[in-house]
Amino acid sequence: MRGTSSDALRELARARSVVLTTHINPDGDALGSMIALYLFLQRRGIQVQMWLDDNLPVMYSFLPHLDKIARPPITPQPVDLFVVLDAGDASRTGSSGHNYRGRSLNIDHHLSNSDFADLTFVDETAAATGVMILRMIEEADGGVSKEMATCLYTAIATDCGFFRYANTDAHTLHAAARLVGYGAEPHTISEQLQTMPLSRITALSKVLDTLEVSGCGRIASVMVPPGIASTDVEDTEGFIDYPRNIAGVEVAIMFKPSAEKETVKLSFRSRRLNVSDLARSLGGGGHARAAGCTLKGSVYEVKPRVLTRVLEALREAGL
């Protein structure tokens, strides 16, 4: 069932016990937006755990509170809610979403969400889901401290290119003005977020040699290769920014294999065709212009059927 904020809100106030989870492969909205809500809750006196079935981004290493993040039980854990961010789909979240026994509560801003939750808070329009935490918490009491600002700043300015992508408004700008205001400071989280430890750039410089330019210069992509450390390959978010940004081209591909589950993770990032679209024929999904997927197989197998994809989308556009 689809509610509302208040909707949402009232679920958690019910709850004595909650579990937070987010998607695999975390970005800062993920993250950020986990975060700010744990923090809220146990403002409230609510019981609160955060689980992830993945490994932490280094790049966010600076935000609070990381440590209280677990791997989800091998077991079913009872709990009165749980609840799932920034995510539109249960298989998002990896083992999380199986280990739990209790009512269930999406807050998202995926087009493609599929309403696997008891309730689903979903507002498309939103930049990302830290500004709909935002709300929530000021409708509930309005009292925003600095570390869930700090959050819910980076949350939003991560999932929206620091303001240059389509999907930062009006209302996406206000909403970072309001979290400045309760004492994120934009110019020290930027720079946390652009200090990169040495083996990142090196595993940056590998990535690009990878990258291919196909379809008439409007498709271009590049792989993770298997040989890059594992600690490199967890933190590679924001390479695919790179062959999104050569001039002519509509759609950037980054593919990330894992040899240990044969499978291959794929990004999706463009300028004008609606990735999510596309996203969603291959069992994933996203946004319009930001958007991903897993496929099973070897990176071999499964990239010339994904630029064959690519390349009929493009054609069917128009683009």
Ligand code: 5GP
The other form holds:
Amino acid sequence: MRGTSSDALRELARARSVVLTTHINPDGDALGSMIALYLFLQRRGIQVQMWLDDNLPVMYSFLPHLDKIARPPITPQPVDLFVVLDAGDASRTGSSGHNYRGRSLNIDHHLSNSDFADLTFVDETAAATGVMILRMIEEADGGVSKEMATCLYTAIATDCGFFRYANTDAHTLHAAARLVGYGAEPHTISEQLQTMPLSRITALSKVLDTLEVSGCGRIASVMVPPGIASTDVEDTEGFIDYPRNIAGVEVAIMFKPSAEKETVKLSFRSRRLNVSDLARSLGGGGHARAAGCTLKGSVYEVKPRVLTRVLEALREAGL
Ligand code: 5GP
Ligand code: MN
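Could you drop in the structure for the form predicted in complex with the ligand? We only have the form predicted alone so far.
Shown next: the complete complex, the earlier chain at its head.
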């Protein structure tokens, strides 16, 4: 069932024990929204846990309370309310999504939301789940602490490319302005996100070495080469912005193979094409201009198949 922020708040108010989770390959919106909601629920005296079936990317290590995020249990745990943030599909939560028993609430902003939860509060017009969490906290009691503001500013800023992407609108900027009023420091957060270990720059140079432009300059793709140690590529967020920013490119793709699982994680970014539809047709999802999926096989099998699909989609869209 679909509901509003008031419905979501009512669900949360009824629960004594809550588990929060978010998507694998967590980004700033996933982590920032989850920690801010954790702090809000904790303040209300609700017993709350955070689960994540993945590693934490180093670039977000400045966020508070990361040490409270635990791996999901092996056997299902009873809980009053299981909350999935920033994911439109249960499979996106890894094993967290199976290891609970209780009601579920999904708070999300993906176009491709699959209505998997008992109650779904989705706002596709929100630039980030962080905007929705901010509104909920303001609606409930208005008290946004500096820690919550730091988390939510990070959530919003990272999901809209620091207020540059097409999802940036007056609501996004207004939410950011309120968060600065609550104590978020944009320059400190930007500085933290821009500072990176040397290994990330080395990984970026290896990824950019794989750049290929096809489809008469409309498709640019990069690959995370299998030779790079997994620790170096733990955090490849933002790498796809380079092919995306090439003049004339309509669709950028990053192929990230997983050696152990014989799968390839794909990221799509676009200027005009609806890549959410494209990713959905491949079993994934996302937003109109940023989407992804995971395909079985080696990158050498997957890549030509995907490039053909993208060319078809561009032709169908008249681009
Ligand atoms: P990214 O390329 O940064 O991993 O993801 C871009 C967007 O697409 C994000 O909003 C993310 O949630 C969504 N996305 C990425 N991979 C998948 C996937 O396998 N399934 C679904 N449903 N969404 C995905
Ligand atoms: Mn998001």
